[in-house]
Each structure stands twice: as C-alpha cells, then as structure tokens.
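One chain comes next, on its own, written out as structure tokens in the form predicted alone.
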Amino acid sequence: MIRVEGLVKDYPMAGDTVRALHEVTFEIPTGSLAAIMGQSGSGKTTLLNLLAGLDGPTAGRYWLNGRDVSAFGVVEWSRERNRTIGFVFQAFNLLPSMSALGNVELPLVYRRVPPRQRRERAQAALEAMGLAHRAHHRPTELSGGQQQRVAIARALVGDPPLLLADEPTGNLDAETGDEILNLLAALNRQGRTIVIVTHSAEVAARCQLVLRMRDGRMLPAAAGGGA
C-alpha cells in the first residue's frame, strides 16, 4: 500500500536549512495494521503529512497503492486523497455547527454525490459505528469516544483503502481509547490498511507492524503484538 525510498524533508529556518527527515525508506503492505511510533520531534508528523500529500518531499520517491505519487501537484493530490485516503485525527476535527450526520456526509459532498445517496451512505456509516441513534446530535452533545466514532465514520464513508490515524486515542480516557483501537483492529480485519501515528508503546503493541522513528530517521522495523 505504501512504499517510500530515500524520503528527505528540509525546512528553511533563520537563514539555515533544518532536515526533518533523513532518507527514510520503508514499506507498509496492503492489509496491514501498522504503527509509526516516535516521541515529539522524531519526525512522525512530518512523515504523516508527506504520506497524506499535505506537504511534498525535498527528495525521494513515494508509491501509494501502486502509483508513483512523488511528483503529484495540489490538484492531483486532492483527487488521490479523496479516492484513496481516510483521516482520523486526535482532535476529531468535526464541524461544531453540523450534526454527526452532516459531518459524515462532507467527503461525499466534495465528491459531488447526490444528496439522497450521500445521506443514505452517511447513515449507514454511522450505523456501522453504533451511532445511528446520535445522527442528529452536534459534536458538543457527544462524548469524546462518540466524536471519534463519528470521525471514523467520516473517514470511511468514501470507502478508501487506506486509513491514516493521527494519535486517534490521544484525547480519550484509557477505556474509551481501547474501544477505538478495537474498532480500528476490526476494520483492519475486514481488509482495510490502517496506519496509526502514535507516541504510545501500548498503542503500537496492538499493531502487526511497528515503524520506529528517532531524530528524523527510521529505525529497523519490528513486529508488533497484533490486535
């Protein structure tokens, strides 16, 4: 699903150049439940932004789902993200003025799916998350775990083959975080590739593949504990 070779990212800073990623090379096979693990400043957020096409590398190659996306521009990346990638964020990133159903519909609005069809698909996604009864509640009327389930439904409503989750349990208590990890593991068993960016060894231990980063470098891969 993901293959990168020699990925480098430099940032200009105060008349100098700071290297955030140092020739990072790795693969994440299709169908994996993988973790990219590292402390703050390790480079994992920079790497996530490159994998999502939100930023471009200074050097190196990147293949996503078999396609070389290394030189994609803004328009090409927008199309690729809409087709291939779903996002789950630590802060949920739900629009507070919209209902859960409205938030889940948003990716389909961008795809220009007809209103009736997108409403049906959004309702089905919420039902799969066990939240059909909360469809018309706004984010402030939902618990943290429910908000994260809405965010996962939104990420999945377009049926992307890849899910990128950035610290998905970071704002949740231990019990609720464990429920979200169980949900992600279940989605992986259904065949979806899931990549979790985390600083938590406990979260990484639930994954089949663990990629560890330190000071912008990828350390040798290790097998996780599995979900």
Second form
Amino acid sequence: MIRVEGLVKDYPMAGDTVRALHEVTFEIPTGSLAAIMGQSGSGKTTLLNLLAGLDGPTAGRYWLNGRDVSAFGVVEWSRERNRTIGFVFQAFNLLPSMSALGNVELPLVYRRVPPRQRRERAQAALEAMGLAHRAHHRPTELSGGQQQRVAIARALVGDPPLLLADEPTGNLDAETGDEILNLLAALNRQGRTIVIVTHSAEVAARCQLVLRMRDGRMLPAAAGGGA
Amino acid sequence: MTWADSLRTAWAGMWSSKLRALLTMLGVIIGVAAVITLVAIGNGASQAVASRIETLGTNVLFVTPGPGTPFTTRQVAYIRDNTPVARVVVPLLNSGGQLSVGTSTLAAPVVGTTPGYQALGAIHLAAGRFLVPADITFNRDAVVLGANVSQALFGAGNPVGAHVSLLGQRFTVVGVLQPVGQGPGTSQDNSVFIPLPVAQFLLSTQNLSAVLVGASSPTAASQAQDLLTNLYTNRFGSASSVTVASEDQVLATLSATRATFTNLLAGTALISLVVGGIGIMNIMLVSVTERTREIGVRRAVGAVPEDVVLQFLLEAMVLSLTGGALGVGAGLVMVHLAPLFLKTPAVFTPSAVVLAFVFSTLVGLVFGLYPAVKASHLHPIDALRHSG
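The form predicted together with the partner chain is what I want next, because the block you gave corresponds to the form predicted alone; please supply it.
And the full complex, kicking off with our chain again.
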C-alpha cells in the first residue's frame, strides 16, 4: 500500500536548514495494521504529513496504492486524499458548526456526490460506528469517544483503502481509547490498511507491524515487535 | 464542492451567527438604502423643477443682473423702449418673509411685481383680484396669496379683505391664486405677491431681481433675447453683467444643477457602500483566521484551494447581497417616509435599485476576494495545527 524510498525532509529555520527526515525507507503492505512509533521530535508527524501529501518531501520517492505519487501537485493530492486516504486526528477536528452527519458527509461533498446519496452514505457510516441516534447532534454535544467515532465515520465514508490515524487515542481516557483501538483493529480485519502514528508502546503493541523512529531516522525493523 | 453546496454552507454560516452577520451587513444595508433614498430625493427635486416649466409659459425671457450690476426700475422702461417685440415687461424683486395672521405664521417667498405679471398668463385667480395699477401708484399695502399660503393661514375660508403682517407691515389680502402644481420651494403656490414699490421701500432697495419679458411667439422671444443680449453687452462691456435667458434655458441650468446635486448624493451614498464593503472584508478576514482549522480539515478531506476560495467568496457575497436586499427594503420605506419629514418630494426609480444591487454584488466580489484567496493559501498543515 505504501512504499517509500530515501525520503528526506528539510525545514528552513532562521537561515539554516534542519533535516527532519533522513533518507527514510520502508514499506507497509496492503492490509496491514501498522504503527509508526516514536517520541515527539522523532519525525513521525513529519512523515505522516508527507504520507498524506499535506507536505512535499525534499527528496525521495513514494508509491501509494501502486502509483508513484512523488511528483503530485496540490490539486492531485487533494483528490488523492479525498479518495485513497481517510484521516483520523488526535483532536478529532470535527467542524463545530455542523451536525455529526454534516461532518461525515464532508469528503463526499468534495467528491461531488449528490446531496441525497451522500446523506444516505453518511448515515450508514454513522450507523456502522453505532452513532445513528447521534446523527443530528453537534460535536460539542458528544463525548470524546463519540466524537472520535464520528471522525472515523468521516474517514471511512468515502471507502478509502488507507486509514491514517494521528494519535487517535491521545485525547481519550484509557477505556475509550481501547474501544477506538478495537474499532480500528476490526476495520483492519475487514481488509483496510491502517497506519497509526503514536508515541505509546501500548498502542503499538496492538499492531502487527511497528516502525520505530528516532531523530528523523527509521530504526531497523529488528528492534520492533510485531508479526 | 459544487456552487449549491458552497451557497448552502455560506447561508447556514450566516444564519448561525445572525447578530454578527447583521452588523457586518449594516454598512451595505445603509449604503444601499442611502443610494435609493438620496437618488429618489434628487429626482423629486428635479421633477419639481420640471413641473414649473408650464408655470410661466415658454415665451418668457428672464433678464437677470449679474452680481454688482446696478439694475433698477428704470430698466423696465429701457427694455420696453428697445424691445418692440416685447408684449409685456414685468419687474421682479424676490425676497422672503414671515407672514403672520393672529398666532399662525409662515415663511414664504415674497415677490414684488406689477399688474403686468398677470399678463404673462401664468396665474389664475381663485378669489378677489390681482395687483392693479392703483396699488402701484398709491403704494397700497395689498397682497395676493399663493394657494398653499392661503390654505396654510386661512384654511378653506376666503381670506380676501383679511389682514396679514409681512415685512413689519400690515397688508390687506386682495386676492388668492388658484393652485398650479405640486412644486415645492419657490413655486408660486407657496409665494405671495405685493406691489413692487412697496417691496422696494420695505427692503430699502432700488434694485430688481429680474425683469421678465413676455413675447408673443417663440420667434419673437428669440429675437428679443438676441437684441437684449447685445444691448446689455454693449452697455456694460461684458456678457455676464446681465443675463438674458429664456425660461427653458433657466430651467435647463437649474436641472443641470439638480442633476449634479443628485449625482453628488448618489456618490456620497456609494462611498458609504464601499465603506460597508470594507466592513465585510474586515469580518471575512477575522472569519478566515477563526476558521483556520476548518480550512485545514476541509483541505485534509479533499478540498482543493479553489473550493476554499469559492466558499469564502460566496460567504462574502451572500452577506453583501442579503445586505443589499435588506437595504432595498429599507430604502423603499425611506422613500415613503422622507417626504413626510423633509417636506421634499421623493421619486422612486427602479434604476436606483439596479444600481444598488450591482454595486453591492461588486462590493461582495471585490472585498470578499482577498480574504478568500488568503484562506486558500493557508498551508493545510499549519491550518490543522492551528489552535482554536
């Protein structure tokens, strides 16, 4: 699903450049439940941004879902995110002015799905998350766990093959976090590739594939657990 | 994202913060209402001028002294002697004065003139008589009231024989004119007429405001105009010392002045519309900053920069157009209320609505563009990381 070769990312900083990623190379096969693990400052967020096309690499190559996306521009990446990648954030990032249903519909809006059809699909996605009865509530009226499930419904509504989750349990208590992880694991068993970025060893332990990062470098796979 | 979706989002956004949206639109509402109201008042004034065209007939010339030109009663004889085509020559001394009867008072234009004024054919009596030669000869304190003046001071009653106080003198009402039109200001319905010598005495002047020359035909009027222009240019050495103009020309000048006035009013109103646009831009910039995170989320789920531009541009336009629509409503109310408070006619023109709408659309486009483009340039990572 994801193959990366010699990925480098430099940031200009006060007339100098700081290298956030040093020639990172790895592969995440389709159908994996993978964790990218590292302390803050290890470069894992930078890597996630590059994988999502939210930022461009300084050097290196990237194949996503079998296609070379290294040279993608802003518009191509927008389309790619819309169709291939579902996003789950630590802070949920639901739009407060919209109902849960409206939030879940959002990716379909940018895919130009007609209103009635996208309403039905969003409703179905919420149902799958066990939130059908909360469809018309605003995010602020929902608990943290519910908000994150709405966010997962939003990530899944367009049926993307890849789910990128950035510290999805970071803002949740242990029990709710566990529920979310169970949910992600279940989605993985249905065949979806899931990549979780985390600093937590506990979360990483739930994954089959663990990529460890430190100081902008990928540590040898031998150091990880997993399958 | 389609237009319909952007529009729905923009509308919902406005509806969710009604007070803020209303305050943002206020500038445009006031601007549009001002354009419609002020253009209507300007038009009303112009039409009032136009309605006077018929008042004095088209064969009448105005001979008016320039500032500083000595122009006394002797000019009447001078003009009569030198202008054989003139049918009537009537001196005018225009002034203003406070009329009072008992406790009721009224400010009105006061015209000092001679019985010849009636021969111009513009006035018709409702009661009594106009000024007669004896009024001039014996300096009688006689006054003829315009229809509105009579109505205001005496109501429906017949005031002939009653006394009014004017310019510190007690006058006897000798006649009342029939109403001619709805013109405000100096229309003869609102004026009073007194004998010229009496007016000159009370105002302590020998000068005249103008001499009216009535010819028997437009051709004769035109001849008389050329003749008098030459005569006065030779006599005073300058064409501007005394102006000789037909009533049409006077009205044309007056209309041009009114048009300038209307344009000035409309221009002022348009400026307030532009200020309203700046208000919208201000709030849109705040909105972009407040919703940085939303922009990041939208970009993350697949919005291209054009989608973001469209969204914010449409929001600005929804604000300015809703403001425009409310402004048109407010303007229509004002057009109906203005005549009651300002005592000036207001004539509504649909083109003012079109003008106001076109401008409020432009205002939304122009002032919405910068915030919208700014929003689309936000880097999605920075936008997502933005706290708030």
